[in-house]
Amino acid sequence: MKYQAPRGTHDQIPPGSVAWKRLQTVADRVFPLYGMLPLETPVFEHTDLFTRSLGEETDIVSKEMYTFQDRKGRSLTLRPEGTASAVRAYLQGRLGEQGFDRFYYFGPMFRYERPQAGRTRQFYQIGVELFGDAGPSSDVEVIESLHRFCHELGLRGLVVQLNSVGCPECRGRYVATLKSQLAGCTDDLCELCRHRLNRNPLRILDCKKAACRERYQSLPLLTSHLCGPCQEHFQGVQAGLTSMEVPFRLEPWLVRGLDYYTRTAFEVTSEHLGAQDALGGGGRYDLLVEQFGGPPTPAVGFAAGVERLLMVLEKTAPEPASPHERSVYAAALGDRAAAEVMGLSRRLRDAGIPCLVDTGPGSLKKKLKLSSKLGCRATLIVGDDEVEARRVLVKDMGTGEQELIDLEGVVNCLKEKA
């Protein structure tokens, strides 16, 4: 039987796994600049953690969750997103009492949806959550950290789309207006929008069908219904992004797909992704911690899809470097040379130089061909003559130049040329 990965999942294999690891490395470098600490939560949680936080009428809960019962009949769900788990961990670990209120995470999420480019059933997210600050400056920091992360990856063609979904009070007034203005024309709406109008009215603004979108253009904007404090907060976010030199565009139809958002909502998109252009996004969720039984705690965060990020990098970045671009290939010709190469490889690795050792049979031509195929920067050739002379023939695989180097000086020579 020939086994394959389940539909909607994929392996991380070279050379793509190198880009994957680089993305993690950039995250580990960028987010601690904002005082964010790493957080890791289980891949499954009690189901009601998600139904309570995301909303039972959201697509994720109603259609996409992987839910199962354990041996004692308890309902568990593979996490479809990271924020609910982060809030649960924040409360369970009493992290706020210890002064820990900024976190970032990297891990797999699971949603049963139709696999397509950049969208899989097991997918990975990088996320950030910041607790305890109700002011617009924390929104700005979170958005700027995502923008910086994308910039550090080398991504270009980025746009921050920004909106405010208000608080429950002003959003409630806006929802009443939506229902009133659409009451007499529901037959013109798609089936999904008719369902959402009664269950989750704001989500109709996220409809992708042209007829619905055209109809909604005549509706009043949510931002025109913001209360005074929400309007002031939204203006503060815009002013902060301007001062941080983060380019943004107001997007009045951006509502995001989760029920827990309040006030700020944002997405980072790329012009290289076509219709499915979102790389990541998030917003403020000031009521969620209290909803989970904690004290009133404002919070803001985002999540970015790793597969989407890598897809854009592949389209926009120059030809990816070889996974072994920093490595040297140590080729031994004969038994005496093999012993010498093993000792040399240890010294190279002690100096931080990756080394691929080849002490097997085969001609020099074959070994050089393999070194070139792997993309190594240099090949170290050691045969009986080199052992006798206590030297190593170093071949630069980029230029083709060769040089005999004393055995004791090889490490320093390669460090200088790195």
Ligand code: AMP
Contents of the next structure:
Amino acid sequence: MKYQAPRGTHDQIPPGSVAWKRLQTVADRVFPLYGMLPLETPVFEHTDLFTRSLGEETDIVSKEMYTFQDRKGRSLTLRPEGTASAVRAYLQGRLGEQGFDRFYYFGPMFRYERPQAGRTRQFYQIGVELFGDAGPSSDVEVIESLHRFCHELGLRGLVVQLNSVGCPECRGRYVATLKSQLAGCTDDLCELCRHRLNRNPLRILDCKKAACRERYQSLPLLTSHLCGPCQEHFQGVQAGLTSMEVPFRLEPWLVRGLDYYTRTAFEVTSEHLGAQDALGGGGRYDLLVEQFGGPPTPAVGFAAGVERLLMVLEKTAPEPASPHERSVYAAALGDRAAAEVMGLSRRLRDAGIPCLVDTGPGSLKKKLKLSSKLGCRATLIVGDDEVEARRVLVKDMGTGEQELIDLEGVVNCLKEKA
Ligand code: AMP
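Can you return the structure of this protein in the form predicted together with the named molecule rather than the form predicted on its own?
Okay, now the whole complex, with that chain kicking things off.
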């Protein structure tokens, strides 16, 4: 083969692409239940949009962005996440003024990461953003919508990990405490933590290294440093999730990778994913709209990784063996039969029955073999004799039974069996 897809990318090809499409269909059913409307933004944006909002010191901005200059020398970046673009579109389209304040999106994101299982350089996210409501109920709605979406997909036993990262005031006080408590012992920390302690201190808390984790066990918790209003909000979110029957666990070490988060931070993980175990995550970003030049507008959202959702689904709720299990295979033997089969296929599709037409050359045996290989539920066979008798031979590919059915009645008969 001359060409391969670039490292860290992959094609969505059958049979997996069927589950992929089904996921989008479930999203199109679930998120509108919350009044969320679809939002599509360009896959590239001005680089500034991301550097300013995500934070210069974040992994994404410091080493993972696909940034390039266009022919006029403008710096553009393939979007590494969806929230910054959603906020831009919300403001640029003056959506808030029209009362549109809740959205969902589905699209590719790009990060230059080291590819491994569950981590690629182009991946898809499905995300949700809610603008304008500062109360804990909108956090609960966002989290509950992710929970419902996963449930409708067929995922079970997921638990939401929940934390609060406070507001700039109480978080600032906490970071000062953190720094002073670690001041004398930075030599014990890993290199990354030492770097982060100066540049992005909160991120040390989610270091995966055992030695660092142990050292941090004795540190005070961020949640015990929350100011009154942040504490009250956090309690409200917990009470809301409990009453909506969304299982959650407090995870005091959870801090999200990006600078823009305030108060609620959450993640959904799965034990079926190995090292890259996060299915999705999100939180509140009450200051971002204003930072983009808009009016003060609280907001909350999440993004989930489509490939990871599909990986878990594959392990826990396998798709049917054949993507064609609802289809019938309509095989014509000869030219007269071909015209008949074309007419029949039209009527089948009118009735909502997927139909694969085979009017090509080849023996009956060959056509039956193909139908069986594709996993179609039935094969319809029309030859000269059948055209003459106005009948179709219908072979049930599951039981192997054959039956001659009136050409006029075949659609109803297949519909009943569907
Ligand atoms: P993040 O925006 O980093 O919080 O990511 C949200 C979700 O997107 C994660 O929980 C993953 O499911 C997915 N995700 C993030 N980065 C990647 C990647 N490089 N490859 C595949 N999925 C990813």
